[in-house]
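We begin with a single chain expressed as structure tokens, specifically the form predicted on its own.
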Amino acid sequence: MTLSYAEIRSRTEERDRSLREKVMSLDEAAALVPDGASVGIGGSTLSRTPMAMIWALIRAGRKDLFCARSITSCEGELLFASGTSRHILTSWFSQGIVWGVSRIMRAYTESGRGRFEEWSHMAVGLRFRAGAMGVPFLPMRSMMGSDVIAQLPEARLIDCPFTGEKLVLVPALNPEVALIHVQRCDAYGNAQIDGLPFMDIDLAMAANRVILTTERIVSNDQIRRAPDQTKIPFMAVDAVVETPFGSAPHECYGLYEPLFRHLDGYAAQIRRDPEEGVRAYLDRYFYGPKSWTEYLDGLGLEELLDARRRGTSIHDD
């Protein structure tokens, strides 16, 4: 979604960014994404995934949201087959390297329900920076040597005024709300990211609503301590949501790593059934548990544990 400076200056003006406390459940901060919302969502690939509130907005019934994501994956599966989403904007949507091309993506944008609208990675990093600066464009090189600009009507193959040569223009991305999985933040929003902090940053600024799920909530004298880790902060953030293993079954850097049992276990499900697998997955950890604790349950908390240790310690696996 493309807004004029004015725009976006007028919807910042108009939110409260004051500093509170803005702690609530999951089912409280999905129940401020409406149907139809465009929803910017962090993480890429299996890293940092905002799983819990995915999990949360398909469990509400939410509907036709557009989605944009660095790089998609299961999740987008799960928004297509529910129903939550039926236009996923993204650079690359799989299973994972090691699953191949999504089965599921394709079922439902061959048969025309669903639309997977696939820009370049540089594209997708961009596209969110403009948001953020809140200017309605940036230029770029990438995707010039392909046929991708050829499918994507808002792009512009531009000559340069200053240089002469061809660049291409990619519009800004201001979602409505972001959904963004953090290790760490204190009650008011103030968020740190270890590890990648891949374009969270930059969506964080574009959005003009942001939910964080979090591993744990600190204080803010914790926050505080050491400042340079706060990559989102506090004016920016609308929901703060602690949730435990918020990215299970994917990974969140330095607390744990994916549960690739599970995981192989999912792929060879939509392998044998694409439609039927993707359905059957649904109703056992979304539709099922009353609660995420009970889906953590259902996920094994021997498999969980095996991923934390993967993921804190040092190893030979």
Given for the second form:
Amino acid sequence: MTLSYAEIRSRTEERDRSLREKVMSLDEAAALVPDGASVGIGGSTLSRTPMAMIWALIRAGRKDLFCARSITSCEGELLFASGTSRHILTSWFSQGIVWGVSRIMRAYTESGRGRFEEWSHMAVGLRFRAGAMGVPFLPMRSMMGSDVIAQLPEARLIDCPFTGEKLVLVPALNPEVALIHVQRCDAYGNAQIDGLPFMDIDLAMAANRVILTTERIVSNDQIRRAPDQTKIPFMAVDAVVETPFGSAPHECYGLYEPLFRHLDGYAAQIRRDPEEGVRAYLDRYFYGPKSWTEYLDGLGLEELLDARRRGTSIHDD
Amino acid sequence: MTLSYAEIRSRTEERDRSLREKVMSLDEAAALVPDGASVGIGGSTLSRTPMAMIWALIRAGRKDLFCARSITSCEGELLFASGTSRHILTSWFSQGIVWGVSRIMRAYTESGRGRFEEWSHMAVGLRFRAGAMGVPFLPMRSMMGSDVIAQLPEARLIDCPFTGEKLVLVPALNPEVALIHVQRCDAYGNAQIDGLPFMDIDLAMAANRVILTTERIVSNDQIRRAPDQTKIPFMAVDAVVETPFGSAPHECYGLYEPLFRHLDGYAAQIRRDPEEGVRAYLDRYFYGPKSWTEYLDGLGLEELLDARRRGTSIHDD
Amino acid sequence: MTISTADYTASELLAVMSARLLRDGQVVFAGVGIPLLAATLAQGLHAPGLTILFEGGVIGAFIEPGKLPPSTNEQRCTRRANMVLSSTDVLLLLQRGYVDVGFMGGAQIDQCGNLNSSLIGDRERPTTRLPGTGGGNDIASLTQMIVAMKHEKRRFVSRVDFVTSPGFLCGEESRREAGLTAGGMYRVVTDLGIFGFDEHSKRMQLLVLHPGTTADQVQANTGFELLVAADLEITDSPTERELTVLRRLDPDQLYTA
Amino acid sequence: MTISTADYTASELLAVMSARLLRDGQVVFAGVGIPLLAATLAQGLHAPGLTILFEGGVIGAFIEPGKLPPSTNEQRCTRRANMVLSSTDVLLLLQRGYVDVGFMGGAQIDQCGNLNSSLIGDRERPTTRLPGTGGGNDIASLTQMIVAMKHEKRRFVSRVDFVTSPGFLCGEESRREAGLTAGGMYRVVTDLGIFGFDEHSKRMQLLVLHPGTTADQVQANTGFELLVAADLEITDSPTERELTVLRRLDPDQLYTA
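Having seen the form predicted on its own, I'd like the form predicted in complex with a further copy of the same chain now, please.
Everything in the complex follows now, all chains and molecules, and the chain you saw is the first one.
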């Protein structure tokens, strides 16, 4: 899995890193992700999940993606249930603590139909960071002695050449594609992220291709007026797709909170019958709508507006 | 030099990391830096140099500081010439390329009175980053084969356990004190930095104490309204000193550019007679003034206003 | 008015008792659920200067009553925060040594304080796959821990099926020998009492009983033999003020049902 | 009007000739002085989409004519930049492979393209201590290099006193064997000509002569035996447009005196 430096360099060299427009549709962006690709997913749990892009990949019938995310929520259940992924690397996997242990995650992993590869949260972050830095590993001090590391032959224990202390080396993770949702970016892909960045900056620099979905596209002039607010540089970006409410039913910092009623309904539907419930959900919300706008319409304008009201009030007091 | 983990932990544990006011004077802050301390200096070359704090340390007669900075300009000459430091770790050391090779650096290093320990620019950054991450080293891919690394017994060559490639490991640098100048922070030390951050965030987290000088102190409420703009957390900060024009005659992004006429004058004075020129400069600008305000007055209001005009016009077009 | 055990739920007791362990001025890395709630409760009571860190990437937040976040990764966690940063970087603060207390819930714990949130049964073919470590392993590996959990025999086992978050591993010096030279289990708070760990054997020890419980009752609900402190104390009941502030924080009983 | 060698300075020739080597759409990591100037000149001429990186922490800047920065670490470098980031992170872009061309000046170079900016004389007791590597070592270690420098015999030496920024080290496969598996010297541009490196021996080779120079003259100003390309070309003189744009960029002759 750990790529040689020659391989990393030649993959990057082949990319068109020039300043150029790369605005496209969800379908066009989905075509950049081949079956079997390794895919890093931005955001965390219910936050800035690149839901619109996941929605497009599931609709496109993509198969056998190897997915990696800091913490995985219902998007992981949907990736399993749709056959889009059978292998998810993450630190925590369930819809969310308030909804209990994921029935879908359990059904797939316990039957061997899906693999949940568990690394500590910091280990996932450092694997992306190593990838972003162009080094084959980073050292860290957790996981030692636990059964988490006992399950991970890719992590290595060493004695530090400087201090003699025991350390873990975690290997770089350089996904073929990163899916990242942002509040705004320009047509070249210079992206601004408000609030919690999670691991998205390291992920973007680690990946060999970045697909950005964005709440809105702004001018390059606006970006250049505050270059210290650019978090992902255009050079690293291959596709820009404008998708309002692109994380719904999850949240996007400062713009909308999660659609809790929708998520409660989803959880209840899964609880009643995991396999049938998730199938019906996919049919209704993923395969059924003709467009992202129709998907949003299905979520319901009232709940979208409520989520927007809650989301924009974060710094009101 | 590489600290054991037990040592790093116990040093941090002893610090008062609670949310508390820590506003003090330059003299009080200078008293936090003992003779012989290792000191990380923020900013780079002519930018966001913590000049007011260096000014205070030189005036206080501090001796034998081990100083580390990304790139060192005239503040390094003044640290050598005043006896405040005899050992500077940096990647580049001269007043600035437009003024030629530093006569002071040459005089001190060639006579063995001062040591210029040369690491590559990225190596300096990764040494601070390792310190910030609480690991004893980070891997990197430059310096190999050069005479730079041949002079650095602390850097180690290894064969990567994952890929078999040759790599350099650079040891963590955890300075006892970091001196950092910022555009604004609150009384607790939550700091915002505009524009180029250089290595200051890693340096702040690597150091065992942080002394912030700031163009102005803002309310904690203002900080909390945009928590994603905080670049250094209060927990890491031990002193906050309000010092307008705290980097002069160097620049502070968005507020003032370098005082080029003053720097040209300084360079000319050194060129005529390095040792006598720098001594006269120290007497006039460092030892002579009774206060930071009197120092600024010596630089001249006209040039300060000119630097301010140039500094604030960066994004005017 | 005297508060009796009928006046609060087990979760409320847990939140109150663990909140009392936090001291003003400390830096606490809090997980979602009871830890988040108890840390926020402590801020509202005796520790206004408590600094709360969340693994989503938050330093020094003040959660708004009635607006508890569904995890530690949503914007509700950032309300009036001093700083927001990447999740990798906030976890690295544990490693760098900035955190006084790690504070999380637990699904299963053993007599050496190891926590399991990964799986029940065989590792290759678990009967129940659980959600996993999240930052739990990092927190437990790198700092002093307080764990808050319901006291049930099936949750307090001799040896966990899977060590997700390390306590003292096999006891004695095994944690240190494994390479974890900092931190370790400090306290386990349950609805029955408060537990520490013996200095040498690193086995769980009953330190304090909650009102209305006995040492025998605690042992009966524990799947291994508990050490019991010589000077066993009894906690004061939750006060009206504690319960009032707590209920204002979680009016929908998201975490205190 | 015909441009003759009397119409431009050696520095201007250097800037124009190296600017011509940069192609639109490339990502160039530029040092201060002639490289910064030449990259900005290329943007103003044939490469409007050239992305310039500075080690101060800048991606995609457009330097304003007449406001050249005194180093690559001041706010003048950030004008109309697409992104500003830490200096460590911008240098890591070299390591990650995002950069097509590293472009810097040199004080001393040898026949295998190694650069010295650290010291003259003995390593322990140098006769002249120079300012050092800055990011030079990182740039030369990690990407394809263009070096722009004045052509003087004392600067073109058989073996540099100190390898600050690695070229091909001892030639042949020695660079790769030292662990530097990416990048290497691509071109050296001087006021006399343009040089490459032999594919196998990795020794410096004269590829192109500037107007008014001869191969003999170049050799006479070089401290080692130069290889000479079979099909030696001659560059076109700087054009009026090139010189006009260049002089607008540096009206005070900060870097082109």
